[in-house]
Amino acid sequence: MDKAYNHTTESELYKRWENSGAFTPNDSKKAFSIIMPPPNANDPLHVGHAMFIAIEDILVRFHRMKGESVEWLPGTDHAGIETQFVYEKKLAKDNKSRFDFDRETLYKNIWDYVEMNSGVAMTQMKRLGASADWGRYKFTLDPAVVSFVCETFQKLHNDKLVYRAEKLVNYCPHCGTAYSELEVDHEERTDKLYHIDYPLTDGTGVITVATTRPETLFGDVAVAVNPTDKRYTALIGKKVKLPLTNREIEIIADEGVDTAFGTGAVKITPAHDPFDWSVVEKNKEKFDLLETVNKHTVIGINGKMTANAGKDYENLSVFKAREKVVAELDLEKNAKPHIHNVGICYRCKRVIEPLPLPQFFVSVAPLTKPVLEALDKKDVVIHGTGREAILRTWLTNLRDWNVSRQIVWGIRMPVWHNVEGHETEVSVNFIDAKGKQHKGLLRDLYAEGFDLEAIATGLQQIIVPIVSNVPFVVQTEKPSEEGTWIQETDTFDTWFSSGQWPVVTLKTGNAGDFEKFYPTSVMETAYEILPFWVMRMLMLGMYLTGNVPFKDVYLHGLVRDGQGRKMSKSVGNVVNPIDLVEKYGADALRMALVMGSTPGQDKSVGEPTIKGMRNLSNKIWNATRFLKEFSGEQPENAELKTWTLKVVRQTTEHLDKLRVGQASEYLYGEFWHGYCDKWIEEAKKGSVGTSQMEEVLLVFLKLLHPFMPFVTERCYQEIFSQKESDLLITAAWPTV
């Protein structure tokens, strides 16, 4: 044996494992399965990915050595808006944008871009030692997966759990799409609180409203006060003149108005504020909600003021319009600093606009109830202190799920609109054969000489107002019935497809896989996506199968730097796991990540920790080298035998109960301080013989193998491969 362990041989060992067929399930009736959280197909791995690979690989290697039929199904995610966002930045460098392409061309371009980089994640997972079943690999845009996801939507629609409605949604004008409430970040900001005088039409004075958004006053439909506020009781029912316009609006009462905020009087702009929307919705005798909203929408999906704001403001950006209103009404003199939380896009970090848009929603109440019951019955167990309570809170308070996304890169909704007879209401954006973009009502585009075939060929987006009552059907193929059918251009929220991941991967896989491996044994993922992904997998998994998609949920925490700081590019403390693998070996990184980790808790990992685990690799190597050269025959040492059995029992119990961090810490101590510091020294003194020391080393190589597979396999090959299984990865787990 070489004097020092050389980790550069890891890739050779991995090829040997992969070629041996060890990663595929055996015929055992006892199954253990994990569906891998799919990383972005287009991105290299970060240290958080390395954490989930380490934990999951430990569990699958452990259960494989126990003789179970183990399935660790890998996959990658198309990552919807995230991938399109990255691709659009690439386009911007070439002075282009998504608006220069029809949707089919843009989709193909992004597909080619992703395919060019798609092998990166898989290659890096293999570098980390992931013993996944690569023959069953899935991608979220595989044709079979796409078909299954669309059929799920059709089933939800048939079960009356899908509806189309115009609601205020979280919209990012920069990314050009709506988001669900889960995908909006919030940031504390200091803005200005402006005071605007609204003159009473009877000439008796003014009512002063406080707002951070004076630019939306063109969309005001009322001023609201609390009915208990004595300052304004006499004004309820009176009318005021809307500044900068000739429009009159009424002062109304609403108990939701906070008397302590600003002046206690607020402007009601239903098209651009959720509270204001709810006020108008409650006052049905005064307002027709959708008609009122559509007439008073003053910000468009491009983030600019619409014609409803008047010709002096039309096409101004929101912030330019704010500056103009402030200047025209001389509002700066009474403005005060105001600290509040602002919704921002989780991708581009720009301010989210609440906008009224027709979208498809999933009714969540019938889906969350079975999940709460499963949690009550412990059909699924959440590992991570306090995380089950967080999940229950989301399940109890979740609003209906907006699954529409106004992007190209994703699974297109299987929805068909029959626009025949609605040409004066339905509008489209499309690119003609010469590459020129056109926008407008179908009627006007037909009048310009374009036919439906030309529009469909270059289609970018179709906009079908709710109030137009355009009929639509939900089905995977174009309807055969008579009509002018155009497919919806929105795609599914990425979480809608990945929310079906445990079901769809097994249902579209090998024959018998679903029956054997569902429900899966463990879902291991980061705690920050508990509401984004885990909750939705539980909802959709139970809806589709009547059973939970997994029995245990292991939530690992964030990986922080050695000083406990969150890794970020701005701080400059982001680490590349593959760089660390090349420097110290995959075993060292894996062990450093899991050592002493606890579900639901963040873990600090610095380079000194990884160096320490590289030292453990050398310790295992040196112990093997000592045994290979050692010779000494002594009777069996009873104390060593008892101690070894205790180590096997304790390690097995830790792993059976998903205590991965405790198992790694325990093994580290017992091997280093027990086997090496004590028993090797005892062997040198003649207190224990070669055969027993080899037996115990073999036990430790097996126990350590799930954690540090490469060095243990190398050491196994040096002494034991001719005596037992050809490979340590397929050797039997020690038993008590």
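Throughout, rigid core stands for the largest set of C-alpha atoms superposing within 1.5 Å between the two forms. Worth saying up front: this structure is predicted, and the values here are computed from it rather than measured. Numbering follows the first chain given and starts at 1. Compared with the form predicted together with the RNA:
In a rigid-core overlay of the protein, E724 has its C-alpha displaced by at least 2 Å between the two forms. Relative to the superposed rigid core, the position of the CA of T476 differs between the two forms by less than 2 Å.
Relative to the superposed rigid core, E423 undergoes a CA displacement of at least 2 Å between the two forms.
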Contents of the next structure:
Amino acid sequence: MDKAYNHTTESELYKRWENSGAFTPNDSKKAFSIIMPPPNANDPLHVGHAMFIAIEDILVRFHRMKGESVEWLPGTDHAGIETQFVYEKKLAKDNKSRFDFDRETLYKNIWDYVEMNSGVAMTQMKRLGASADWGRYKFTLDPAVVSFVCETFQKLHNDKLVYRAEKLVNYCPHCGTAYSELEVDHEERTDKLYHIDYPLTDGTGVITVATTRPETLFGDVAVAVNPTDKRYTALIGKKVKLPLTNREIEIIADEGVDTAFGTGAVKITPAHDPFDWSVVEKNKEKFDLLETVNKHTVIGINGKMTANAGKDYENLSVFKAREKVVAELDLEKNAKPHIHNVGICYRCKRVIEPLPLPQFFVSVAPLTKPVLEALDKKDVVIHGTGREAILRTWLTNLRDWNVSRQIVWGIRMPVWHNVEGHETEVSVNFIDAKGKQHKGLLRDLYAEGFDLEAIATGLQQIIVPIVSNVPFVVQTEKPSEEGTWIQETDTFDTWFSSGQWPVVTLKTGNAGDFEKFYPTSVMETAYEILPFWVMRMLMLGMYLTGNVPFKDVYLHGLVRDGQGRKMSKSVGNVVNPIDLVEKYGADALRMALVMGSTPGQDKSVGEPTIKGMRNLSNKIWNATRFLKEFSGEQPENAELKTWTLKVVRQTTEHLDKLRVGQASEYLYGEFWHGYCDKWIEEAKKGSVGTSQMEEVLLVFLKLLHPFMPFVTERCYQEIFSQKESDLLITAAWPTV
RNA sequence: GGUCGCAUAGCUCAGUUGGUUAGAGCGUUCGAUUCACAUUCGAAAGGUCCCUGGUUCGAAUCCAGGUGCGACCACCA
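Rather than the form predicted alone that you just supplied, could I have the structure of the form predicted together with the RNA?
Time for the whole complex; same chain goes first.
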């Protein structure tokens, strides 16, 4: 044996494990299963992935050694918006955009791009020692997964839990898609609050409104004041003239107006502001909501002013239009700085534009209720400080889920529209090959020479939300009835498919897997995606099976650098886990990430810590080396025996209770200061014999194996393994 | 504004259901070393466990309030 442990033999050991069949479940009745959180298929691993690999692999190896039938099911996610966003950035480097391709070509190109990169993540997981069942590997765009996801949507539709509605949605003009409420970030910005005078039509004066968005005045349909506001009560019902246009709008009363903000008078732009939308929605006698909104939408899906804003403003960007309005009305002089939060796209960081668009929504109330009950009954237990309370808050306040996305990279919705005979009712909204928006009746589209079917099937352009006002059919295949059937061009929100992950991976896998492994034992993931993913899995898992998708949820925290700072490219403190594996070994990295970590809490890991754990690898190695050469014939030492039993009992208990951080810390101390510092010295002094020391070393190799699989396996091979197939990974866990 | 969390050694953090002298890694000081390992060993220094009050025979741990920090959520123009 070498004097120091050399970790470069790790990949050889990994191959031996993989070839031995140890990663696939045995026929034991007792099942233990973890569905791996699928990383994005086109991303290389970051240190957060190393964290989940470490924790899950520890649990999986522990239960495997206990003799259970263990399934750790790996996979990757197509990560719709994320991936398309990355791909579009790549296109932009070549001076291209998504509009240069038709739907099918773009999809195929992204597919090739993802396929090219998707092997990387898997190889890296293997380098970290992940003993996952690669034979059952799943991708969210596997044909079986896609049809399962579509069937779920059909089931939801049959159960009347899906509806299509035109609502104000969070739309990113740059990414060209709407988002759910969860995907919008907020950023505090200092903008200007402008004051605009709207002259009363009776010539008695003006009413001054305050706004941060003067360019939307073309979309105003009213001015609202609080009915209790004495300054304005006399004006309610009067009309004002919109500046820059000749349009007249009414002054109306609404309790929601804050008299203390601005001037106490609010311009109402229902198509571009959620508050204004709600004001118009409430005022049913005065306004037909959808008609009003449609007529007064002044910003298009391309982020530019529409024809409704008038000839001078049409096709100007929102920002340019604002500058122009400010200049023309000389608003700068009365502007005040104003700090407020604006919604920004969580991908591209540009401002989110609330726009009225027809989208598909899933009613969430019937889905969240059983989850809350399951939490009450402890059918599912959340491990992670305070995270259960957060989950409950989410479940209680969740709004209907917008599941449609206007991107190509994803699962296309199994929805069909029959537009025949509806040419004068169907409105169409899309962006053509030149990036120009078209919006209007189908009849007009035909008159312009466009072919809707060709657009929708993607032979010409990428289309953004397609048609409204037509009854739709939910099914995978094109309906056989007569008509002009157009398939919905939207794809599903990524979380709609990944939200079914535990169910779909097991149902589309080997026969009997679902029955054997569902509900899964543990869901281990980052607390950051608790609302996006864990909550959706619980909702859809319970909806589809009537049972929770997992019994325990272990939430790990963010991995921070040695100074406790968040890793970020701008700080330059991002570490590549594979570099660390090459330098110190996978065992050292795993142990450093896990030791003393607590669920739900962030973890700082600096290089000195990893170095310290590399030293532990070496310590294990050298203890083995010592025993290989040591010989002593003393009778059994009773103190050593009881101490060993205590260590076994304590470690097992920690792991049974998912206390991975404590188990590792405990083992470190007991092995180093107990076995090495104390008992090896005792052995040298002659108070313990070889056979007992070997016995105890074997116990420690087993206990340490889930944490540091490579070095322990090598040491096992040095002393204990009798033949090629005798591996520590499948050795029996010590009993007390 | 709402919700949740954190505050323990110089730094980064553990501390299971309240129970003897409060722990680890890294760092610091002193010493050792042909004897498994200098990727080592022995020893030491270093803490009013944020503050105040309460419950208890007993509180780092439970409760209330305060202070500081952080995360997430939030349509007020």
